[in-house]
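Just the one chain here, laid out as structure tokens, in the form predicted alone.
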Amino acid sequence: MSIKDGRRSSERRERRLGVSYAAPMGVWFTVFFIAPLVIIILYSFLKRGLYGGVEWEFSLTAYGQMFNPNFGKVLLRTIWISVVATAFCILLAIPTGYAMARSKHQTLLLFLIIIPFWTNSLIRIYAWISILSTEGFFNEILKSLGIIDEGLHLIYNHGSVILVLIYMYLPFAILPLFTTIDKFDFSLLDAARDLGATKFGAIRLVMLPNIRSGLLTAIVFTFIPIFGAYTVPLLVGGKDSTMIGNIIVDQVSKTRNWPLASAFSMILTLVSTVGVIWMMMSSRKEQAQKKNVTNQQKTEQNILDHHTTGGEA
């Protein structure tokens, strides 16, 4: 056998060995992902059944019923308090995630934040029913120092359901910043500041564009769950807090509506979808300009050499 049919011979048993180690993974993906996708999308064009299900008729019935001015209404109520309770979230996960990158403790701190999901989520957001309720613990302070006599209506509305929400997805905005501000090089911070910018102006100026990726990532991995969150505003919010996951959720199980369940679960994919196209495309065009940087270094580098060898010659 010739060198180069040994070769052929070898790339071909490389193959199938990468196509044996891939097969459970695509199997996997193909099961648990695009099959369900594939049964929301097909679901969403047919036509409801009269006793729930589908039948298998072509219709934009559901697209059509998603115009209703009351579904517009909890679309419109979802976005702001996602948008509200993941700015909140970067707001907090920013500053956090910089003290456990200057702090000496980061594995405890780390076991901190990682703690929560150690409890069912089920318990944690029983657990603020019970501070926030009238009859809870923070009411039950403040009646006892004298500061209020009746107890304060802290539960079941829009802010409750943010506060909840905030607690629930707070980590998933730590862990991405943390992650990436510890690999940022401080020092940069302390020359910025010699050139006389302010400790919150270096942080603005020059540590928040070098943790853009952390940042997005932080973004996405908190709007993305927070958008679709159906149990916090279920327990903690009250019939003005509905949130399109209710809806799905109430499609399916009391109206039976399967197509529209499905056309609505077809925003929260689409919204998803974006976010990930979003956060890669974002990460690829930093990467890119770091590239750049790093080839424009290497070739100033390179011609002061030239120089400084052509002038000791």
Contents of the next structure:
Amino acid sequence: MSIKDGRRSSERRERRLGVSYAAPMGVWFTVFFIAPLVIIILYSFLKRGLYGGVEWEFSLTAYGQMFNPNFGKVLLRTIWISVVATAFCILLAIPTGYAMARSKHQTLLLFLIIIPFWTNSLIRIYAWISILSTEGFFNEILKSLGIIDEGLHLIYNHGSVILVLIYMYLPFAILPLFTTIDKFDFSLLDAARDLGATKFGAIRLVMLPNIRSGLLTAIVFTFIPIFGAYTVPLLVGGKDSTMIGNIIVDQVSKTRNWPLASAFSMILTLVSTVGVIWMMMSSRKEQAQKKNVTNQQKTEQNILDHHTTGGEA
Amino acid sequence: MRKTEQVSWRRAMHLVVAIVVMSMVLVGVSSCKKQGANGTSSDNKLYLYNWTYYTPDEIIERFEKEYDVDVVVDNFSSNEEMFAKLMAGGGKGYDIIFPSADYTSIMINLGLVEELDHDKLPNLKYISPLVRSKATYDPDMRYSVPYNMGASGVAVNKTKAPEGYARDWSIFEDSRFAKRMSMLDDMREVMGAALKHLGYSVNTVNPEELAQAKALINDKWKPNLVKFDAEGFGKAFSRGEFWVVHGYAENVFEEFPEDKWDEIDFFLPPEGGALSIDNMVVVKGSQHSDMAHEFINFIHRPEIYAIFLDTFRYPAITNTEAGKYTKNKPFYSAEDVNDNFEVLQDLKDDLQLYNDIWQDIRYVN
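Swap state to the form predicted together with the partner chain from the form predicted alone:
Whole complex next, starting from this chain.
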């Protein structure tokens, strides 16, 4: 009985401590996330001010203006670029995460993945510009090898935008995949092989379903930032590489249509929300599956619990 | 019992930490505001709000020395950014702002600027009649004093470009430069260029004329352009990636090695284009109005204005006497800014005509 009481009061204590621990984060979150989001939502339903800003008058004009074939094309282009870039990120990240998880030098490899973050992203984009330019590093190598005579136009098109986006967001796909693959019990692969699966079949049928949550996180972590990309299409894109992020900036800084910019931001927020909800639901489903363990395991768990709590008290 | 005491003590500690953090955030926010908003007139300061890289340090230092005042310079990168800050109340602490012509007229119309006292500005006599005639929104300088007048032009890399190119806007029709050219990512500048090439005004609201300009850009210029670029064209030009770029002279030259400057052919197309005038205005309610007048007067002292011209290698257009004191050769000459160049006006609601066309140019292939 005393153990039970102690447990309950410590739970209560922890809950109370939780509130004060969370307070700074909560304030931060409210001031720098919720409040701006509310402003964006509000502005998207107001009338545009002639010289930027908004007039306090309810209006759905911004949402009406969004249904413009030009914006539709940019939206389709944004989706297309994001899907392609995300797909490549995931396809590259799965084998990378697998290799990392099976490697003896995990810390070193993890370190190598994180190192690029030490450099400002803008500088890394400019580095890509000097690699891809017509007079750039890559073309010079090809020229010195005698493969080409004139520099190829490798930059300022959709391809360069996708390439640099993949480079920028690949680590965001590798890290969650690595952590889930690392937790995966590799002896299951051997078991599958023993039962007659091919090597690829074992990975596809046994490993992939088991790293579902990591896969989902990787997709969400790459797709969302790529969907809202602004600097990459601006700097390495060509005359027709505009994405939604660029429209938002144009509407604020050039066209002075803040409600329209807010309405487009709403699309970005909506896409992110859907992604996060998808992630949360699937991880909840996974947890539910895990809870649904056999009686045998339940009993074992109960015994284990009893011993550990007893030991602590 | 001891345990609960400890617990409540710890809880209190955490609460204290949380409160301290929260109050630090709040104090931080409010102190920022204070600095911007309530400079009293006795503090011997002058707050300027200018374009990035547009106020030569030497001028500021000399003014500080001569008037024993502390000049604080804040920067903006677009008129829209400056104006948004001003409207949000963040511009109250500034004494002098440097808006472009269209925003100068907006600020005058909205009563955001103070009327100038010409008795305190004897150097206004050096402001050129040409600039005043172009500044149709305030020709008598009641509210604004021109800081600089200039225009965007075209830079050609002579080592890359084939001979015999047109030295006017039609250079962008030249398919020999295809995929080697860029124009500014700026609606009014590019539309202005096309309108002028067709012989129309840069401020036209005639749908027929605008449609012709759109067709010219979309059908003849755009196929040859790599992109519309206002950020990296100077760098791309110096790398040899772009051979022909539309932009401001200083953005092109500053990226190019100085010993190779004679490889650049920079010209202002004779058909004309969008003329930009940046002005100095004293913000309404300025706490340092007298000092602000002194500063505006100081800028237009010819030997001081010459420092500004030398820094950016502008021709002496705005100040009639400063040309006598300059040491560097300007990137283009004052005569290049002919009568065809027009100041961009604030088009109010008609701006939407331009926005719609610009969307068709920029967002669709």
